[in-house]
Amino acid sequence: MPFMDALSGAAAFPPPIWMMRQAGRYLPEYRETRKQAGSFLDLCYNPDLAVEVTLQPIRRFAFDASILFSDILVVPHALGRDLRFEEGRGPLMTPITTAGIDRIDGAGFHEHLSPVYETVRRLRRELPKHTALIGFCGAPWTVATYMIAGHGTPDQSPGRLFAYRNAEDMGRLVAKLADYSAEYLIRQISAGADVVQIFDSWSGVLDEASFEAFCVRPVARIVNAVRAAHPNVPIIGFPKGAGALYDTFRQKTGVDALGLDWTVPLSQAKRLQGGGVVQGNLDPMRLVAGGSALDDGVDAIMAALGSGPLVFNLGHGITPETPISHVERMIHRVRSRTAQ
């Protein structure tokens, strides 16, 4: 598998390519399948439909990797927290309290998530043999911010304020989430995932000390547990917005690959590539814009990183308004370039 070769540190030209949120609302076939599901959560927990939407972008674009269709908040949902998704508002939960943290109970955790594991098993059977299957979870900090606020906010300030006022309670929450998230990833791997990714979508709002306490340490805890069970399965870490803190993230957490957001300068990305494979980091808005903005973004990444171990990806998830023709153009431009 080209994707797995890249994660092992091999340089390939052209590099393997996939997109975060590649199974999603920009595809008309996804929108049709979503109507059948009844709700977003029903879609996540229905193996027949989750397999279908996961396979849709592979059929269209022949990406080198496929990522399980699910959501990062199924972990707190499986731990007994209420969860619903509203159109235009995103996820909504009852905010957790200190007493709620104490009451977190994993009874029935894996039973609740059994449809996800079944989806992974079916995907591994149905995907092309050369297409890698990525499992994933949300990082404890990011998941915790939604649990505390009860919804997404522009800068997750409720979670940050809670952490400053109740550092010990936040520490217990992210530790519990780390342990259950590790179990979740281990089960995904046992079901057939070739690699797993840890999404820390809100790590960029943390100061240096909080980043160490609530991003680095919990992710390292997950990595250690997963590696103890599956020592040869690669782990991708994606601390979105980490900036200069990317420099030591791989060493401190033990992840094999670094997912880079689009704000990471290519000079820094090249330096990080010296320590192993990097993934990214095209701005999703360049993909929406198309034309020379898209071409220039692709060319800059390929010129800077194309000769080293690279997984070409966006710097965050594809957005619903992205034209399919722009995705096709991006893939063609990556795959048709000659080695520099």
Ligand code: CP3
Second form
Amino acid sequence: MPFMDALSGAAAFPPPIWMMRQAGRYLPEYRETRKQAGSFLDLCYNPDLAVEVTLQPIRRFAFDASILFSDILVVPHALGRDLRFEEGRGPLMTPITTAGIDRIDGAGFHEHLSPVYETVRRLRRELPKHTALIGFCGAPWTVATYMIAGHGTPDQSPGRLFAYRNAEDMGRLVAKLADYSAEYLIRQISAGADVVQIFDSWSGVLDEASFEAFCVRPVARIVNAVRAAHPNVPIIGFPKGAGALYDTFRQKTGVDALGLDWTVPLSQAKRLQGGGVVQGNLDPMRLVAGGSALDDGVDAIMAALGSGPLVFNLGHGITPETPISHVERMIHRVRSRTAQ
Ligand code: CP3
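To test you: the structure above is the form predicted alone. What is the structure of the form predicted together with the named molecule?
Let us now look at the entire complex, which starts with that chain.
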């Protein structure tokens, strides 16, 4: 599997490629299946349809890896928090309080998530042998910010404020989320996931001390628990927006590979690659723009990182307005390059 070879540290030409949010609204076949499912959560919890949308981008683009179709917020949902997704508004939850944090007990957690495990089992059977299957969870901080605010915000200030005012409660919440998220990943791996990724989409809003307490520490807790159960399964960490703290993150969490967002300078990316595999980091807006903006972005990444262990990816999820022809152009450009 080219993807797994790259994750074990081998430099490969061309590098393996996949996209965050590769199953999504930019694909007409996704929009069709999504309509059939009813709600977004119905799609996440329906193994037939979740398998179908996971496979759609693989059929169309032959990516080297597929990612389980689900959402990071199924974990708080399985912990008894209410959750719904509203068209155009994203996730909506009842904001959690200190008493709510104490009440989290995990009863029925794995039963609630059993359709997700079933999706993983079926996917590993149906995917081509050379296509890796990525399982995932949200990092505790990112998940906690949605639980506290009850919805998405531009800068997750409700979560940050809660953490400054109630540091102990926040510490308990992220520790609980870390333990359940680790169990969730362990089950995904047992069901057939080849690798797992931890999405910390909001780590970039944390100051240095909070980054240590609420990003690094709980992610390290997940990594340790998953390693103890499945020592040979690679773990990708994606601390989006971590900037100068990417080095600390890798060192202290012990992840096998680092997902880089598009604001990470290629000189820093190259240095990070000296210490292990990197994944990224094309700006999703270059993919929307297409043309020379896309070509130049791909070429710059390949020139800087192409000779080391690299998984080519976007620096964050693909957006719904992205033309499919631009995705094809990006893949062709990455795959048609020759070793230099
Ligand atoms: O990458 C994939 O193809 C796998 C599926 C996946 C989804 N969400 C499907 C999804 C993954 C890995 C996620 C992760 C996720 N979910 C994150 C972390 C990564 C990131 O993008 O930052 C976060 C923060 C969430 C929470 C979430 N889910 C939000 C804020 C939203 C609304 C924003 C939006 O794009 O509408 C979602 C909804 C969501 N999750 C959609 C998809 C395909 C779109 C909803 C739809 O189809 O109606």
